[in-house]
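First, one chain by itself: the form predicted alone, in structure tokens.
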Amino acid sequence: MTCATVPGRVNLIGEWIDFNGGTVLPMALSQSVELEMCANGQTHDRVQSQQFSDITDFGIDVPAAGHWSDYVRGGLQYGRRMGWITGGQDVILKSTIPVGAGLSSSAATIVATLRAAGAELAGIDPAGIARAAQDVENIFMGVPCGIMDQMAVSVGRPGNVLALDTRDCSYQIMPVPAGWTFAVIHSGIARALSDGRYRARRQECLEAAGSLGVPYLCDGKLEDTPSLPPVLARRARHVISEGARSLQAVTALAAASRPSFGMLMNASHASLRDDMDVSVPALDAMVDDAVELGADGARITGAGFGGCFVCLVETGQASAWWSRLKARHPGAVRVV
């Protein structure tokens, strides 16, 4: 049998820019998947997970079927094509990430199982294997997702912010300052990206640097958005301005300065609002009143359409602002 536990990550600034050339900066979580890999000496794979009462038993080419257990069984298939296993595999997983919060329950679970399969033991280092994962969700699953959300889990350690320019994968290590409290509230509103509405977004990034004339949206400049279709205008907009706070937040982190950074939160959160139209009315409110009761800054994250919101928070009033902000939202859980 073989074993590897994955952490989850949480996003603090740089939203929908890590496939348009940003630089974001996921912090990894205490929250963990922990995935328990043992071969069967079949030619189907079994996976089951405690957060699911079904137990699926797949034939090992099947490609996927729109289930949980799409993330374990692509990065099973991936394992058995570069030769780390053969044949089918029983695997059982425990996770203490929240599905659907937007805290990349699904990466880990693919990283978990890439570890487990052997990447490791082949040599395979973090951040090759997260370039694995990324390849699993791409092609297996389908998603178009960027590399962030991979090295998160992969590279990041729990405690410290991952500093990550999307462009070719460097990175630094950034310890959270003293005083310092990134608390991860979910909002209790459910997300799913498979409706279509990452894959549009997405698209229309792409769209936008085409027609700015741009390897990345990143690179394009503000004064040039209005030339661009209304639609593509609020994308470009916000993806110019996310790059440039998410820059600006690596100074605020590197200088301590709790309230430039939590400013940065808020006009971050307020552009996925406005011009990415990522966020619902509920999760709006909860954010403005997470500020409104002593947040130095909050913000939506992960893709966003529900889910968690992180927010800053000075470590000695962190229980009594909870406290404030549960009272007004009953519904709301904190993650961490």
The other form holds:
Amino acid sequence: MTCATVPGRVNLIGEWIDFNGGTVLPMALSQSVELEMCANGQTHDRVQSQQFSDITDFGIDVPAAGHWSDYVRGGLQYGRRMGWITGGQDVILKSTIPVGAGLSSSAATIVATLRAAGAELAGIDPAGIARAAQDVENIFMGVPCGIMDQMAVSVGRPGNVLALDTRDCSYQIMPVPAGWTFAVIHSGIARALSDGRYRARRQECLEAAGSLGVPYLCDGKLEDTPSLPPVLARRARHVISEGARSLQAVTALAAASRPSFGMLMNASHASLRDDMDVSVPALDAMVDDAVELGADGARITGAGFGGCFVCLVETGQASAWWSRLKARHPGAVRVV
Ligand code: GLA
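Given the form predicted alone above, I would also like to look at the protein as it appears in the form predicted together with ligand GLA.
Everything in the complex follows now, all chains and molecules, and the chain you saw is the first one.
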């Protein structure tokens, strides 16, 4: 039997720029996926999870079926293609990462599957495993995601920030300054990545970059965006401004400037809400209240459309701040 444990992640800033040539700042979490794998001598894979009641039993070549086990099966098929494993596998998944919250439970599951299937033994480094996991998501699952989540969970260290240049995957691991708490709150609003909205936003970004004549949209200039059709102009404005905010956030983090980092988070949320159109009014209200009640900054995190938001709070204030926010939004749940 082989095992692997892989953390989830929360993105602190740098949203929708991991396929646009930007720098992103995810932080790996203490919540993780734990996976056990063992060859079963059959021509099918059996997958069970503590989070779901069914045990799935699929032929080893069956394509993605829109089922939670797809992330494992995609990883197993990759592992078989690479010759790391042969034949069917029995897999048991235990996870403390909430599903559908924007905390990369899917990337963590694929990376854990690849590791348990022997990617490390085959000499693949964590960045290589991240790229393989992205392939599984892009090709097997058909979700055209960037590289942020896979790198964050494969390379990141829980409780540290990964400042990742998504253009070449170079990175630095930065500690969270003393006295800073990043609280992650689930809004209670469900979200789904693969429902076409992610793909549509990505397509709009590619079109905008093409019209501006730049290889990556982050390379565009804000003053050129008004020449684009209105929707593309807004997407470009988000991506170009978010790319700049993200770099400023690296500086704020290095200087341990909580107010600056918080302001950048607030500007990021406004841009995601107004230009990227990936927030929802009920979540905007929670984000506004989080700041009104004492957070330095708050923003929707991950692809958005619901799920979690992340707040920067002074550590000594965090628990009283959360009590005030919870009193105003009883449906919200603090997950980190
Ligand atoms: C999802 C994708 C990432 C990234 C974010 C938005 O989490 O998987 O690649 O594009 O959305 O920043």
